[in-house]
Number of protein chains: 2
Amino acid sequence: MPPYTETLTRLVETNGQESAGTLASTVYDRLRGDILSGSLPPGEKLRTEALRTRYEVGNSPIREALNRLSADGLVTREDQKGFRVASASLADLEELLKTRCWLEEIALRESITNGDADWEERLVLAFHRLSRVRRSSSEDHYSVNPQWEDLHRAFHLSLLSACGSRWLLQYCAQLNDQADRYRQLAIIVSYPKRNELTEHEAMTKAATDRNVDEAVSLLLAHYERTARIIRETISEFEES
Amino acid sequence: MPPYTETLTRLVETNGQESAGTLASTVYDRLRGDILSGSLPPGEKLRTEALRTRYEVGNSPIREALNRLSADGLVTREDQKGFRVASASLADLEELLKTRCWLEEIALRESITNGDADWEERLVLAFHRLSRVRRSSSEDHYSVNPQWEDLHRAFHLSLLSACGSRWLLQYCAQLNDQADRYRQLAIIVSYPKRNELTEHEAMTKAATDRNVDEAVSLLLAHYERTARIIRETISEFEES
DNA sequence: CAATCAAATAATTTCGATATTTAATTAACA
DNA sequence: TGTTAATTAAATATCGAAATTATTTGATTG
């Protein structure tokens, strides 16, 4: 398999249900998936004996996973004191978007620009994909639907897969992973007024049209959307 | 203590003295030192056994050193097969070097538009402290002078210190890392032909003077005339 | 009554041993 | 002789308990 698909498929199997050879690793997808979705909410204490009985498992693969997680941003550790979930604030969130729009910047026109006819057939793949499965798991309220999320992370790592940075895609999935769980504080209050489907669409024209300056346009746009929902449901939170 | 500079200390102490409360966290210093200085070569298989003779600890910190190092990248891991240290290429080199320019030009940017008279004096004075540090800790051979090389990462950090995002300081100190592997692999040769001291004077001139585009021209051309360095020798080895 | 110190309680970190899995070696067979 | 299967050896991953460190509680004193 070439190098970057290899990475690309790595970054892209969250591996809810796949991988994971290690209790550790298994461990590490599930804390991680309930982080991303809020399950775990931002600033929770994370302790060992609780997640044992959460995970049934032993000491060492809570530890194992925790470290990782840590070293991911998604979990803050001190020493003699443990583990939380990594903490959220508004500022966090202006600090996270700039920096996605940085990076994604580069990222995009990079993999537009060096991206072969593997990388498009990728991306109208992952595109296709998330356009067949819903985005909440019900019908008539808003609830995580693991598939969705999995899809949607794919299909913007394949946007920016050909960027020709196993690094700069690994960040730019961290900082998406740092998104995903003030979206998850979002989505109940914008559900079902935003089509997403739309934007990802256009996105995917831009990006096999090879048109660069439109496809990073409507990216940022779309990150500056999420921004916003976000911004004002938590301002209507912390107001009442 | 305000949050930016909280971070950069955090990233500039690599901790080889005062900090770690916990013998994970010791373990964690003395690994990567060891890692980024070379004495554990690219690609080295890191049996926990011989890495509890090595470091005189348990099973458990080695292996929570392990998980954390593997998160930044600077240690592969493969279930049930254990960690090595990461490999290091040509090819990786070349991606390495592109991922810093990008990241690192956004950066320095940014930190020379926002940065206030906190962040000019902290520079200075970075660069005052690597000044007064011979580079090598041998008068008439190259060998390691660790407290050179932090403060020479706490100078390139001081540099974008106050690019205003805390993630792309950390993946800036991270590839910052990387790099200083292959840097080890270049210095035995170049040594002491190339004259540091001068780029590093340099680069702080043109960024307390608020020079953007001269800064990051400096900056770019010293990690370029770097990696053409690494190459060179790498080319040789191979060679011969 | 506030503040400080001491004991007990709880949580984190570490160790040593065991179970599982992978890698290496040998043996059997075509 | 070369290939596969079985066996042995080595290494990884996991567990449960002990040791260390933080936190809370309660008592004592100024």
Contents of the next structure:
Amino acid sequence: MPPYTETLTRLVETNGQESAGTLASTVYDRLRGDILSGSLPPGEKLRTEALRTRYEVGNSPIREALNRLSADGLVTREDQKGFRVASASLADLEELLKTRCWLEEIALRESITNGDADWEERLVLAFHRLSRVRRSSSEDHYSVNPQWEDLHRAFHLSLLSACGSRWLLQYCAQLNDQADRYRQLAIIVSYPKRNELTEHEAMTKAATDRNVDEAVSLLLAHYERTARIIRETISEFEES
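Same protein, different form: I have the form predicted in complex with the DNA, so give me the form predicted on its own.
Chain only, nothing else included.
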């Protein structure tokens, strides 16, 4: 094969691989977002044909996205039966809450102790950006606002970002994603009665004041307040 033809063939193959990878990542992001927002509820059967129609793609990126989400714990694989959105239960919520509080208390204490001026600035900026965006994309009822969700995640991870352990941060980020599925149950019930912004502001102040015990107490109370609403919501759902 002439050198020019060989080079051209290699470029075409490379571009095809990159396009396929980019498409799979796009499907992963969209599918993940639909699971975290509750658009695809816990226990929902993820049929390949329906997903192809929903996201307008072929089988390959769907399969890759489902495998990645399975590794993340957001999707479960059933032998010979395909995939489902991971189930939600009170028992799973309690285990998730306990584990998240354990790890994030360690990460927050380390972050406040080790954080420098740049960390403080990142945290204050993360809170400022969050405070500038509406919680709901609708003014008269709750509707998921993807921008707020992204900024909320960024704020919580900014709190922990100076802990000094990328492994700990990765575990905390994964638990954050798992908790987001449950948190959507809480906001549907509590919006607009709960003012989460004041809770985030108090955490920011305690962290930047280097008041470790106060910051940890506020963070754990923040999660427990959400969990209490979720418990009531799940109980009502199970009864009905």
